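The chain below stands alone and is given in structure tokens; this is the form predicted on its own.
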Amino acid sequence: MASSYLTIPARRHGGGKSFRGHGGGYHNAASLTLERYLQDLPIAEVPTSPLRPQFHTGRLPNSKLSDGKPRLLLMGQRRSGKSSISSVVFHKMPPTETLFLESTARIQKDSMHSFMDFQVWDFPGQLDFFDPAFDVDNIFGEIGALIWVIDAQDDYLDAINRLNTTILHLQQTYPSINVEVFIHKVDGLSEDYKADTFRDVIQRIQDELSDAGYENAPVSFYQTSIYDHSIFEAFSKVIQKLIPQLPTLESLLDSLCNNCRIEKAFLFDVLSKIYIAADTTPSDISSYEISSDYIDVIVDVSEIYGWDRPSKAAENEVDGEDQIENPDAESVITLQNDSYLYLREINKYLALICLMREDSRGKKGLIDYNVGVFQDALAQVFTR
């Protein structure tokens, strides 16, 4: 797939001062609108519109002051694949090894520490969580999303009935809850049967909710499998709904793409291969797949050749003068179709991956400067 591979350290010049001194004139020629977003962010704590917040940097939704960690609830029938999904996405288990997982007998709680902290609760399929013995508010009080997994290779009528019963129970107390339906294990179905099953599940759920008086229920549907990238793509869409800063991130990525002639840009959580934001241009699954595979390569190489870097504060305080910050990891890979992937480490959690044409390679200085401005802006959005 790739004709060459190169990993080099990238150096950021504080605030772009050294870059402008080289006489390249990139700053004025590009009319960098990224700097406008960078200037707007500190005074943009309040969304400009409750319907479409543009620069929201507040807490995550559905979270209490005592915790602040949104919760993803994995629910569904027994053997639908909930534990396998959690193990593959968040614990890096190879899909083939999930065949040996035992059925979940009790609620499994995992805390994920990444660009934002969140929890994943895996519920046993036989559990009746509306039983009076359970504290419903404790289960659903800080929920970020309810992910209901349906086995597409099994009889899914009971799963649909339980899902609709759950939605109708919750909508009275938690009307704004995000319900995400994973129509799972579609890898074992033919393309025609997969499409028919997908449409049938959606139609049955929407019809039953409509008959119960619940019109336009906030339910999203995804076709997933742990044997391809679809499960990571689905989780990316779920996580993005929990990020109130998403419009800001998309605006920053759009500006970066426009100024550097980037075809597609993703902001990845390196540990889980979930992309938390992308520019708003249309994309196909192949762009995500190749970027996700690239993350795997970088992580594998870093396990062998990575190094522990000193803190930036310790490195910058030399004779009382500001020095160049720690070099961020950077990598470029050339593809067969006269395009290449550019990866830049943003922080220890996030990485920027850009898909560019070959004619952008000569604009390395412009790209580095713009990515540096993007990195500064992102540091104001995510304080971690």
Ligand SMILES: Nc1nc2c(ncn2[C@@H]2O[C@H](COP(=O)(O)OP(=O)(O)OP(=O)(O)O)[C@@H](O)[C@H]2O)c(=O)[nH]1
Contents of the next structure:
Amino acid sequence: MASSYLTIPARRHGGGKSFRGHGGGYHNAASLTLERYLQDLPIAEVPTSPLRPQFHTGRLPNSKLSDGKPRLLLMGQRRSGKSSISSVVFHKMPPTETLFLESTARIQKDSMHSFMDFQVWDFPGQLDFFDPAFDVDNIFGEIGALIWVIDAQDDYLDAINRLNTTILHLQQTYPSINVEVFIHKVDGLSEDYKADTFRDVIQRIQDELSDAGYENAPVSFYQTSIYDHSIFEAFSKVIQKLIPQLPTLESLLDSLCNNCRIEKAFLFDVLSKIYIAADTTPSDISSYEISSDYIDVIVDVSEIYGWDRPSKAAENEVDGEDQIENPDAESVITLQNDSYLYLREINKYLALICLMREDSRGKKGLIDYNVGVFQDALAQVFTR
Ligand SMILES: Nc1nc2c(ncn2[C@@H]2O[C@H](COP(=O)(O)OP(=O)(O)OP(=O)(O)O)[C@@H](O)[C@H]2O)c(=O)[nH]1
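Rather than the form predicted on its own that you just supplied, could I have the structure of the form predicted together with the ligand?
Then the entire complex follows, led off by the chain already shown.
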């Protein structure tokens, strides 16, 4: 890295010498630590749509009330890694600490409050949810996606059989549920074995489904591990299917990239490091990895040197000399290969990260302006 700068919005009141907030402790400057709480939110907003949901649903395909939060169900055999995935992605647990996780005995329900509200239900591996004692409607009635975790380091035939039974059950009652298969723990496998396992699992599931007459069941496959970025990438894809505004977001990002000669742009949910949209140019996982690492750096710096910021409403009320042009956190870092990364806080949950070539560096004013336009457009798309 050759150089970098981080702009944390200036204070509007007082001398602003120290980084201490009102409470005396250190606070976050840019809301980049984000206000997500594990809590139940009774007033979740879910857009209504007359369309029958398929991919990019954004609504609950099976919701009777059409007013629930999307629910992600984590299912699979015992010790396949479900709780680890949930802890690493949504609770920031370091992957090595998952070694000490105990087996889940009851369904664990987490409510996530972010750019959209959703729930994550972690099921104990041994649970038979089609047992008549269980209220199947209650489990599957409001779900956005079923994530089935298969341990690729273990004998996975039982897991596949159970998954096939589950999909066939669901196809009869809830045909539009997205089934997302995580072929997990691939970190311990050689490249060849990993590719063979991936193909084998897909083949076995697709054969079973087409034998049963379900050629086009909405089933997707991912190779994941909590020890690298693949689990975040996979979750990003899962969540994106639940965002009805995804096509709009993608075309906004496309036009931002075209106008500012940006090579790749991601819109990140900062705390989980899930990207909720990206421009549509093809890219490899390294663009995601570097952007996601950059968020870690910025969040760490903000947490140490940040301070409380006034709400947007309070900002708008303030007039005067210390009014600042851009109240949002921003950072640029130059990389070794003549490219640089630009981060801009978009709202309290989301940040935009752009990968650019060095030759567009002189266009900072244009980029700032266009990002401002993008931000305004986004505010109309996401009302919260
Ligand atoms: N190598 C590797 N190990 C993992 C990965 N994910 C989870 N594990 C390990 O797998 C073991 C089981 O993980 P858990 O998250 O407890 O599994 P679970 O599916 O929730 O298990 P139950 O609660 O019994 O259903 C732990 O020792 C984790 O450290 C991964 O991506 N790679």
